[in-house]
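Given as structure tokens, the chain that follows is alone and in the form predicted on its own.
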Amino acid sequence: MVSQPPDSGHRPFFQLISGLAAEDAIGPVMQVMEQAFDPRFGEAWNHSQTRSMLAMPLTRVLLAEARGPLHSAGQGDAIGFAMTRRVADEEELLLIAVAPKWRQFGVASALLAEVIDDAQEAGVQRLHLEMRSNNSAIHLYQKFGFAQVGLRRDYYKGVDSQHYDALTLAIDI
């Protein structure tokens, strides 16, 4: 899938790439992870955690890469990713991240739409995720029809020792 941001005559477009092997995904995923997650909340996974999850057989990665005049085929910069884990007829969105300068161009929406489409094609009945309660990504999930199905009080602890609730969201697909 190739997408372009609105009025993209001056910006490169992006392409979604699926089916990456763990060894091919780890570099681009870590590149985006290091940019995308605010260190105040301690939510970014380290290299070891990410590699371990990517090595699991039911884990899948969808990568968004920049394309255009400055990015030749196979040379795109990683700008976002979605990582999921599928078990039977359920799928969990483990992480979704977009590099800050690529936010507001539809990258996260394209990633999430592709995750949902792929899950539907595979016969998945429910997609769920967990997120920090004050995360602005809630608007993205609500736009796609996710609803809150659970709450874990004081689940996340920021680097400043402040605690944040975790919301569990789900959508039947």
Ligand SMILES: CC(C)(COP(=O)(O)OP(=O)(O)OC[C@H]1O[C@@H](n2cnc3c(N)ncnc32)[C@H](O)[C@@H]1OP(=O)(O)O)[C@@H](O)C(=O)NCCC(=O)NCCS
The other form holds:
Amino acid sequence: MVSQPPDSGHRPFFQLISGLAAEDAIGPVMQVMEQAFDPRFGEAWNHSQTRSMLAMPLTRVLLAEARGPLHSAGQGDAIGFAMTRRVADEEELLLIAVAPKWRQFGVASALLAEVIDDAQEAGVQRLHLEMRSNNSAIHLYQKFGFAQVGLRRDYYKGVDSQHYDALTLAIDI
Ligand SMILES: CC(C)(COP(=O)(O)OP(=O)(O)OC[C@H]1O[C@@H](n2cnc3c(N)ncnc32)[C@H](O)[C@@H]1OP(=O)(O)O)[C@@H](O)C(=O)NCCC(=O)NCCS
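Next up, the form predicted together with this ligand in place of the form predicted on its own?
The next block holds the full complex; its first chain is the one shown before.
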């Protein structure tokens, strides 16, 4: 069950939006990107990288947008997104992110569930991703049954020049 943020009045507090054109997606995606990623790890994409990826025909983006009283209270539209790249019967989860104040209310779970449903409907056989080994996002992926299929030592470089391993996770769907 999805929990609710304290002032949501127990109504659904977000909706998922798919099929956005790159030029409509870039603003909301960057709004979340700029808040969501810890700057220590250098994982956030800049505007130009994100725009290039969104413009590619194989890239798909799913947006979580605030709705109801929280939305009308002007707390911002975009609260999370998932970005994937589908190639034949494989899909890669490139990024998933939720703005800090909206975390642990099930937003990322809803995004990922929708990504998986949509991929299944399209005949995708496998969803995979790469993540920094010490990222708490592992809890999200384990919840959905992702298993580790690879390890790249020192793949990520933080701003302090510290290196972090990358885990490759995958799920057959
Ligand atoms: C990872 C992230 C997307 C999770 O978003 P979220 O909306 O808080 O996730 P959910 O609320 O759907 O939580 C999913 C599960 O993971 C657990 N979880 C989420 N964050 C957790 C944390 N920091 N520590 C422990 N468990 C956590 C939740 O309890 C939940 O499990 P449950 O349903 O069994 O209780 C969010 O923390 C984020 O944006 N992180 C920064 C960006 C990032 O690193 N993205 C991943 C790499 S691209």
